[in-house]
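To begin, one chain is listed below as structure tokens, in the form predicted alone.
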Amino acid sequence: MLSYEELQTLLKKEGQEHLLRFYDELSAEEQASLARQIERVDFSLIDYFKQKNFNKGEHKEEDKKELAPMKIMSLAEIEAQKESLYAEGVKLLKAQKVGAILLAGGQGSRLGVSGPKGKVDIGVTKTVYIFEMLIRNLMDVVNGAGAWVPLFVMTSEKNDAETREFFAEQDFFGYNKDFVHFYMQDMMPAVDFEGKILLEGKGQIAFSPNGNGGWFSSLVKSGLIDAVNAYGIEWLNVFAVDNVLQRIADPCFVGASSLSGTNCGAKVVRKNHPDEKVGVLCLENGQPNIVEYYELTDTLRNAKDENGDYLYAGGVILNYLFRLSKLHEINNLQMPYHIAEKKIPYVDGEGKLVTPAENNGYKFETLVLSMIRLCGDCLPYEIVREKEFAPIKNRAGVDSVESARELLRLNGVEL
């Protein structure tokens, strides 16, 4: 741990001396905590901020480049090659060349539940947790391939201990605990409009999660990359906690991505209609990228091919396969930050907590779409929406526990 003098030297160099403003008022334990926080700060983030030459309260994302559609591997194509795709996928799974990454850092607050989102009970006549459904889905693959799939669960500072304890209490929902590994997502400091790191307490830096694009860099920093390498993993399947129908380490998806020779695969659903609010996988300046529905012009949203199918139709569901060798390559590159103006509570010069009524700074995060773009290629792999897409984001209505239950019942799941 850095001494006070070393912290002073570091912060003076970075123009962030104010982080030690209340140092003498802190207990020895709080001083040590603050020192550890400062050591965690990636100051290249501040350099990135300065390079953008932001004006106070103003931030404009880079202009979008030329867009073009990507050819989707259709359901018909998948069905025609199913036998060979499945065989390739099972071969890789049996050899434990595939690992799974569960992004589970979120809280269940939007669903009216405290604690990790994966602890939400979606059962009707019995208790069925979100985590439990995901493990059930993964067990289908384990049983089919005859081999355990190494599972890496990314938590957050807010829910790490509770997530670990919950898995242990539930006996890992029947999964082999030797193949389950937990790690915490890295955090990024929030800054004011001048690029000064904010304190949310006299000894507490205002941190926020580094976004879904930080899952691999966080894995590397946690040291678990050694376990990944020890398994001999070549592909990592990244998926979100809130889709209870998704197929994880799906043999056909694995096989298709492997045989295609690409560095990345993305499961996509055909959009229900042109204005559906879902990110679309397409080409931006010749590179694969995900663009939001509102970024497409009316002309692009409604464009069709010779068969009458929408050209920009591949809606992503946050289920991706990445080739590990490519991940190591892009992990050494500067991933662009998504920068958002926010109302960030902070401690002022007198040590008083201020809850701002208007935006007063920026939060930073990296996005998985940037990883796809850096990969240079991607296989859009079509799935049947009703069989693999039941997201739980809201208390009621669209994409809720209620709608997910109905889809699970339609797929023969007893709740």
Contents of the next structure:
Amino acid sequence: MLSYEELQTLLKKEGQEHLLRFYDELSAEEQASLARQIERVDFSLIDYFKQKNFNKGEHKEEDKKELAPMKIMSLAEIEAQKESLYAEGVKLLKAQKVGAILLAGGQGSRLGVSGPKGKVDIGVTKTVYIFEMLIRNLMDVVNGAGAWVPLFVMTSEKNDAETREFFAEQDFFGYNKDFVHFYMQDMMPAVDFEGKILLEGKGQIAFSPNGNGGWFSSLVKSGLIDAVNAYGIEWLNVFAVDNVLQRIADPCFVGASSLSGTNCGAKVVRKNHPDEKVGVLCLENGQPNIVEYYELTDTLRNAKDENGDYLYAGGVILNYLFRLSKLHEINNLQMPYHIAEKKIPYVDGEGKLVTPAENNGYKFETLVLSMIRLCGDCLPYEIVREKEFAPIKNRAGVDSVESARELLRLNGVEL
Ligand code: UTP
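Could you drop in the structure for the form predicted together with uridine 5'-triphosphate? We only have the form predicted alone so far.
Whole complex next, starting from this chain.
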């Protein structure tokens, strides 16, 4: 651990000496905790953003974008090759070459949950937790392949203990706990408009989760990458916690990605209306990328192929397969950071906690979808929306517990 003098030298160099402002008022334990927090900060990233003047549009390259559609592996094509895709997928699953990454580090603010989103009970006549539904879905694959799928659960500092306790309390929902591993995603400090790191307590840096794009670098940093290597994993299936119809480590999807030779596969739902608000997988300057619906011009949004299908049609659902060897080539600094202005509670010069009414600083996040471009190629793999996509994002209406229940019932799930 760094001494006070070492911390002072480091922070002076970085222009962040104010972090030690209340050092003398802290207990020995709090001082040690603050030192550990400071050691965790990636000052080079903050410097980088400062130099760029926190230019939020910087990574967007609005003017240089040249878009082209991407060919989707259609339901009909998948059906026609089902047996060979399944056989390839099961072969890899049996050899434990596929791991699953559950992204559970989010804060679920739209749903208004304080703890892990996976603890939400979506049952009606009995308890059915979100985590439970996901494990049940994964068990279908385990039973089909006759092998456990290693599952890595990414939590955040804010929900890690509660997530682990819940899995233990629920006896891992029937899963083999030897194949479940937890790790925490990294945190990024929030800064004010001048790039000064904010304190949310006298000895507490205002950290927040660094977005779901940090899943791989955090896996490496946590040391769990050794477990990934020990299994001999070649593919990692990353998925969101909130899609309760999620098919995880889907053998045909694994088989299709593996046989196509791609570095990455993305499950997509076919857009059924040009104005649907989903990110669409396409080529941007020759590289696969996800383009937000509002970034497509009217002409591109409405463009159709010779069969009358929309050309820009593959809506992503946050279920991706990544080839491990390619992930190792992706440098964290290549990931575009999304810089958002936020109201961030902080302690002022007198040590008083201030809850600002206006935005007072920036938070930083990376997104998993940015990895697709960095992979260089991608297989868009079509799924039936009603069978595989029931996200729970909001309290009511679209993508809510209620809409997910309806879809679960349609798929024969008793609630
Ligand atoms: P969302 O973008 O829906 O974010 O995450 P969220 O935090 O769950 O919900 P809101 O936006 O606050 O309402 C998509 C997936 O990425 C994970 C989430 O847990 C979810 O599975 N995620 C998000 C992380 O693991 N870490 C993050 O920092 C952000």
